[in-house]
Partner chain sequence: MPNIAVYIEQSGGTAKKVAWQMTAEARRLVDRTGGEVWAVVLGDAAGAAEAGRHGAHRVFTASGDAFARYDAETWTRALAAFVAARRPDLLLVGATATGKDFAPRLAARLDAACVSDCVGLDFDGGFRLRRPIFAGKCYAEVAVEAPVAVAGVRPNAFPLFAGGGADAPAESFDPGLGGFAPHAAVVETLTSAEKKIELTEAEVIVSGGRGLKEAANYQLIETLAAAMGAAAGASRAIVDAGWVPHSHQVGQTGKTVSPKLYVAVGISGAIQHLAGMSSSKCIVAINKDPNAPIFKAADYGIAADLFEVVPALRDAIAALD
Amino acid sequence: MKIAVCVKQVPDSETRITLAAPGPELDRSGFTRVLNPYDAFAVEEAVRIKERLGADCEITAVTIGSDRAVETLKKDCLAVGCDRAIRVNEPALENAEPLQTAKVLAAVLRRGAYDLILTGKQAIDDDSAQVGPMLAELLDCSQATVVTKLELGEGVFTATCEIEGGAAVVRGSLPAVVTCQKGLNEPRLPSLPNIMKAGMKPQETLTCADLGLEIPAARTRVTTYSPPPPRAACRMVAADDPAAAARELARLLRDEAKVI
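Model, the form predicted in complex with the partner chain [one chain]:
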């Protein structure tokens, strides 16, 4: 079994976005970058599958990212059990849109006959949740998205996918692209010795030219970044008597805010 895990380095979830005024640029210089939290579920799932199958399984972590992403590949992928890593280094793809990303990832993935391709449910910076299904289309294979349980059989898979008010069970043939959701597993943390050893695992750095690919054109452009609409200051309801406070709140919600 050959597994590929697509991982993205993203600004951590504590990140505050400071925008004095709407504008065409977002200042990303102060961001602390980490592995996209959903991709940690993808990495962990790959490692658990390998642990079940034994030696007959190889995990390749793939990222499109700048030199900063090397650390993520090492610490969060190789040190927790991925066997090798491939990074596509193209400055032009920094902040690429998902379809550009998917086209380049597909080119990387076509070079290996992967049975299973794991991605995160979505990247928490652009919040697109697009790359996984796009990869499945470009590779003409099965997909299952927002997966909380994954079972593999001989050439087939069964995935439990989160949907409104319940779950859908998707069954299909491998190869498949599976996008991973919280609940799938509990990601392990890398140990210090494993981080040290991770540096010895094979790592390949490619450009689009190496893949025989022109840098895919963007289909969209962000013209303006703006802060969220401002909110008026909170109106505190006097709370000395909880029952009176509750009645006053109910009244305000009905008569002033008109939301109930």
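Same protein, different state: after the form predicted in complex with the partner chain, show the form predicted alone.
Excluded here are partners and other molecules; the one chain stands alone.
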């Protein structure tokens, strides 16, 4: 079985964004970057499948990113069990929108004839949750999204997908795109020896020209980044009687805050 894991390097969720006033760009120079947390579930699931299937399984980690993404591929993908990595390095795709990303990843994946394509349910920087479904459409294959349990059979898969208020069980044929949710597994941490060995695994760097693809044009443009409005001053509800305080709080929430 050939498995591809599509991953993304994103700003750490604890990274502080400095934006004093609205502007067309963010200063990303000081961002700490990590593997997208949801992609870690995809990597772990691929490695667990390989551990079950043995030598008959190969895992390729695929990403779009500059040279700084190499460390993420090495430490968080190759060092935990992926066999090889492919990176598309195009400066024009630095802040690509979902459709641009999906078109480039699809071009990479078509070269490998993969049986299973895993990725996170969404990236925590744009939270679009669109790349996985777009990939399935572009590759004309089955898909299951927000998956918390995955079982594979002979040319088929069964996935438990998280939906509002419950779960749905989806069955389909391979090849398929599966987007992974928290709860699917518990990602492992790389050991120092494996991090050192990861540098010896094959890593391929491509451009869109290598893929026979023109750089996809963006269809949207971010015009302004704005800081959130300052928090309003806290208002205390003063009352000796708890019931009276509750009634006054409910009135303020209904008549002034208008949230109920």
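Only residues modelled in both forms are compared. We call the rigid core whatever largest set of C-alpha positions still superposes within 1.5 Å between the two forms. Numbering follows the first chain given and starts at 1. None of these values were measured; they are calculated from a predicted model.
Participant: Would you say D240 moves between these two forms, meaning its CA shifts by 2 Å or more once the core is fitted?
Facilitator: Yes; that C-alpha moves by at least 2 Å between these two forms.
Participant: Rigid-body rotation of the smaller part against the larger between these two forms, in degrees?
Facilitator: Rotation of the smaller rigid body relative to the larger: 24 degrees.
Participant: So if I superpose on the core and keep residues found in both forms, which blocks of at least 3 in a row have all their CA atoms moved by 2 Å or more between these two forms?
Facilitator: 228-231, 233-260 are the stretches that shift between these two forms.
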